[in-house]
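Take a look at this single chain, the form predicted on its own, given in structure tokens.
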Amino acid sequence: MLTVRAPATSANLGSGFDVFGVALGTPADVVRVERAPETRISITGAGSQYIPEDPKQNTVGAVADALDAPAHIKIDKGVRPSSGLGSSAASAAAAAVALNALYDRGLSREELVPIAAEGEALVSGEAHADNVAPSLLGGFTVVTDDDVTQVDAQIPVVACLPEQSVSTRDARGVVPDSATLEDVVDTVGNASTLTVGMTRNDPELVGRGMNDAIVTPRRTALIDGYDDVREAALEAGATGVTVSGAGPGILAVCHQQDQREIAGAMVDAFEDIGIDCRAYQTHVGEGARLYRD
């Protein structure tokens, strides 16, 4: 049997729409596999109860096909569904990493992003890598059609998850079929900076880099409270904040010594309209891990 962890995922963050993505250090997925005849699939954890078992439903399912690597798959939840945080991307890229050293396919992190992509299309419709890429390579990820394009970053966040659900469907149907050159030239600039920040591991500048005036502010409305959460972690220090994937988790950029009193934050503006939450103390971290049991 194999065991890989694969963490949870922020991406879009703001101006890097379908493009920019991150792996967090918390919370993640952990994936078991042994082989079978055919592909089963059990699942425990977050949210489970809500989590196809049938592998033509499940996105590890694909990845199994894809890899033509059937084998009993078992799935411990630590990523909600419907958190905005790559749930399905995390159980894909841990399935993808798995069955590939359990088959031997010799295939690279990188030729795996698309494999578990094909497990997203389940999701989302479309075979997104924006979640599945730093799942599976760690640190910051810029994807493009022919390209993953991966930097080590180290960045601490917050990431606050309210009781809410917000379907990547729903999400997309929201983007806007258009946008202004003003608006375009604006995140454009913005992506930029913040890649560079990325770079640099530099919290003020990646901060900075999250404005989008395009899709955010079509997605902070399917988020209760989003607007007082956003507040309330500018006030307690953070430098930046946004819409994490298609939400309803919410994403912070800090400098380490403000983490907690900006989780605390917004865990208090969320509760004073009575919605619960959970805060994760964080950062931009590494990708899937293996372990040979």
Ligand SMILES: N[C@@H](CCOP(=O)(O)O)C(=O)O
Given for the second form:
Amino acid sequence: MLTVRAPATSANLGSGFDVFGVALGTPADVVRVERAPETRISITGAGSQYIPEDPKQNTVGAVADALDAPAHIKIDKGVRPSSGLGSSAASAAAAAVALNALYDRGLSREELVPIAAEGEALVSGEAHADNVAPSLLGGFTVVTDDDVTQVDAQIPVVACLPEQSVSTRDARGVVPDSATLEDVVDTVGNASTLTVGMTRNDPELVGRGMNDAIVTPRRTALIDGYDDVREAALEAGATGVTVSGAGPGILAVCHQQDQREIAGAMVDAFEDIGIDCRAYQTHVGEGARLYRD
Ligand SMILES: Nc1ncnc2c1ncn2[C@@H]1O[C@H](COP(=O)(O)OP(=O)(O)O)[C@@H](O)[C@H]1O
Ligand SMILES: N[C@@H](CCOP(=O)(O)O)C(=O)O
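Could you present the same protein in the form predicted in complex with the named molecule, rather than the form predicted on its own shown above?
Everything in the complex follows now, all chains and molecules, and the chain you saw is the first one.
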């Protein structure tokens, strides 16, 4: 039996749609695997009642298929599905690391990225790798069609998860087909600023580089209370706030000393409109970790 803990992630960071992602210190999924003639899945934990155990519909089943590695797979969900915190990706990344080791496939973490992304294709319609890459590699990742670049960053964040669900598949449906040159130029500038901020561990630059006028405005409309929560977080000292992944999670970047106040402000702002939420006071963290029992 092998066990892997794979972290939640926050994709896009505003200006890096389908490109940027960060691993979060908490929450995480824990996946246990043992060899079996055919794949069987059992699920416990956060939101497990909404996740299919059929391997043809579960991200870990797609990974087992891609690695030709049938197994009994037990998933303990720390990351609620349809969260914007890479729930489906955390399971897929954990399964990729676990099954790669269980069957001695010898693939590197980078080589596991497209395999874990097969799970994302299953649930969201496209094999976007911006959640599985940071869950596998940790830190801040930049994915392109055929490559992934990673940097270890130490940035404090608050990931606020309201009691609402937004499916990534639905949220991809509102993404515009085209953008003006002016918006593209702005976005390139912001994305570049954010990347420099990650390499310098500078929350000011990262926060400033999160603005995006192309995808994010379409998605905020799907999240009840988004504008109020964003405003509250900025007033409490956040250096930048945006939709986490496809939502409804909201990500605030900050300095360590402001983290607690920002988390409280975001929770209060959601509560003011009658929505419960959980705020993870965490940081950009490590990737999937393998334990041999
Ligand atoms: N192992 C898994 N973990 C979480 N969700 C899964 C898993 N396998 C399949 N799903 C399905 O994926 C969808 C959630 O994924 P998605 O919409 O991308 O949200 P998230 O942002 O939380 O990853 C749900 O329909 C869920 O049933
Ligand atoms: N780039 C994807 C990221 C989806 O992240 P998730 O955590 O909501 O699954 C997108 O924006 O569609």
